[in-house]
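Here we start with a single chain on its own, the form predicted on its own, put down as structure tokens.
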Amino acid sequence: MFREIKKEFKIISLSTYYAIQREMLNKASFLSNVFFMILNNLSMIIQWIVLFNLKSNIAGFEFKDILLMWGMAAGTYGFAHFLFEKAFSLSSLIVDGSLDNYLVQPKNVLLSAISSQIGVSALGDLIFAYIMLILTGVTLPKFLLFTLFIVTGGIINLSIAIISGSFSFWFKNSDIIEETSSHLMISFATYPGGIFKGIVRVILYTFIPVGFVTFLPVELLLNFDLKLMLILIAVSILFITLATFMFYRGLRRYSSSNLMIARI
């Protein structure tokens, strides 16, 4: 089990490096579209600034629990899409019959698509993530569990993206689930979890689970409780499980394209 976790780690370590390399052909573009993702980010904060000088309190939130919230969104965006960014493209993958290329090479499909390409501006995000986390306040533990929910939230978020683009498997015209749910995750991460009440707030923990991206890592770095980290740590193992499980249960009714692309 050991040997196949290492392996697998080994192959996003390689496909992120080799892709990285690609993209380094041309520096000033790589480095421009980090810059602008970071600036974008603080432009985001401009609103709250405005909002917090009228009012001191949103939700139960202070603006430094703002700025926190919007680094884990960031950070769990920039996680999921740096390392794995094929996967929010995962529908035209299977459409265009795309998947040739991986089902032809001794790796793990699903691993091997998703971690073919990075995204470049997601790098921004998670470095903007930790400006963040530096500008509340940044303890050693706090970094840590910060860093865990980084990874924790960006699994969830990849796991949705699988899933929804997974559908492509069974309807030709899946694509506006993949984007609307790539959408939603997105909207909802950057809003106090307090504001959401009733039935709303029950979507955002199951359909939506941006509840577990954001509002429940936000609420454990103020006020720790290591059983919600633990239940927080199993959900997102549940929804990659799920995700890797409808994956290749859809994988059964690929057709080949017949598409045979070289990659290098």
Given for the second form:
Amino acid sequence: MFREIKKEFKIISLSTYYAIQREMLNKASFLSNVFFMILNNLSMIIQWIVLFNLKSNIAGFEFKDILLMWGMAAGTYGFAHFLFEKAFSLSSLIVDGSLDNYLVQPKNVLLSAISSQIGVSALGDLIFAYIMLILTGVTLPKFLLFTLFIVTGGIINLSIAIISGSFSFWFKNSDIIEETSSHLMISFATYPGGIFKGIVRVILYTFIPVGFVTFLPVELLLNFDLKLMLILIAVSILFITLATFMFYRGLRRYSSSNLMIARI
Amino acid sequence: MKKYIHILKAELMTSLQYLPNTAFGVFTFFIFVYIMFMVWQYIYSNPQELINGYSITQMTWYLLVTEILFTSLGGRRFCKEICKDVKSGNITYNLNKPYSYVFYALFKHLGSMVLKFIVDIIIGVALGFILIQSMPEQTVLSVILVLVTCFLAELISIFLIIAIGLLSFFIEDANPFYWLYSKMILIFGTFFPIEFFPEYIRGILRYSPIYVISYGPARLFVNFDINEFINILIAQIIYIFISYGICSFLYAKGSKRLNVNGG
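Now show the form predicted together with its partner chain, given that the preceding structure was the form predicted on its own.
Time for the whole complex; same chain goes first.
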């Protein structure tokens, strides 16, 4: 099993490496995508500067905590999109029959499909995340925890994309579900959890698990709790297991569209 | 003009075939408004409080109007389409057609967004009443005039997005410029009225597109004033000419640089 995992990791690394090489063919476009994404995220901080001018504490968060929250939201998004961009358009892969390419390869179908493309601008999100970490004061334990939570949150983001994309095995036009779930995850992730109350808060820890992507990790970075951290890791494993199960369950229903394309 | 109306009709018919897409788009709009309403409710701890001259009722309706203008536009996807047209060379199909590409893109997009615009207005008004249970004072005339400014605002936004998309003639990918543009609109016009910014920024914003495509129509809705309406209308007409001029210039210059290698 260990050898199998090692092999899959090697495939992801090589796949990412070649995807970066491909994107770097146009250096100007690559760099501008990364740079503008950092700028894009930075501009949203203005919103919080205005809000903190009106109130010094929002839902128990100070300005520094908001920066950390933004870093976490951008980092988890960046992690999932940079390495597994295709997971966010899984629906179109299934509907137009492009999944055929991955079925004939002697590799893990899901892993090779979702890691076949990188999100260039997502690299900007990752860089932005660490800029925010530095601005809020970085220590080695904080850096390690932050990185761990980026991975767990990124895995949850990725799982939601796979689950919503896999609906295409059963329903037509489920690309809307894919797009909406992605929108929902980003929208809620960039606001302090404390402003949401009642049933909405429950939804944010279940159907739209933003709570495990940003709310809880930020809470843990501010007040560490080992038990909660272990729960967070367990939840991300649970989500990716569920996503993998759903994908392979749906794959049984997949039938090729005999799409003929040239892959160069 | 007739040919453009046909393009608009064709796109409208297409959007009617994809009603679930519109429904999910409305859901996204609902979520955006809900989140921002939660934030404002937190900021306005006292419901009678006035912040920079805005009550919670005015602030909520300001947000609803600006969100309707922003989300029904579908700018990100539209800009991607224009960029793709240029990068893939598809734009060449339009070179020998008896119409202007800029007007073609304008009417095509108007056709695809008109249904969502109407649905967003209906949902927005309903949402406003559910969330805040009151509305700034309105007359039939003021509502009609605000709708006129909203329509012109969308027109200017479409021209500006076409202009950003056409930058792809000169740079490889113009999408990042749209990200930045949309964030500026969101922060300086959608989330906050310009009164929330320091005086020196306010001065700049009053002459920027934000005044005509976001702040102006929303401000009129929450506090109608006929003189302000005239100012906004004049500014909008000037901006329509400027933004159309930029699009035509970029298209004329860009199409000369076009190099398509068969297919």
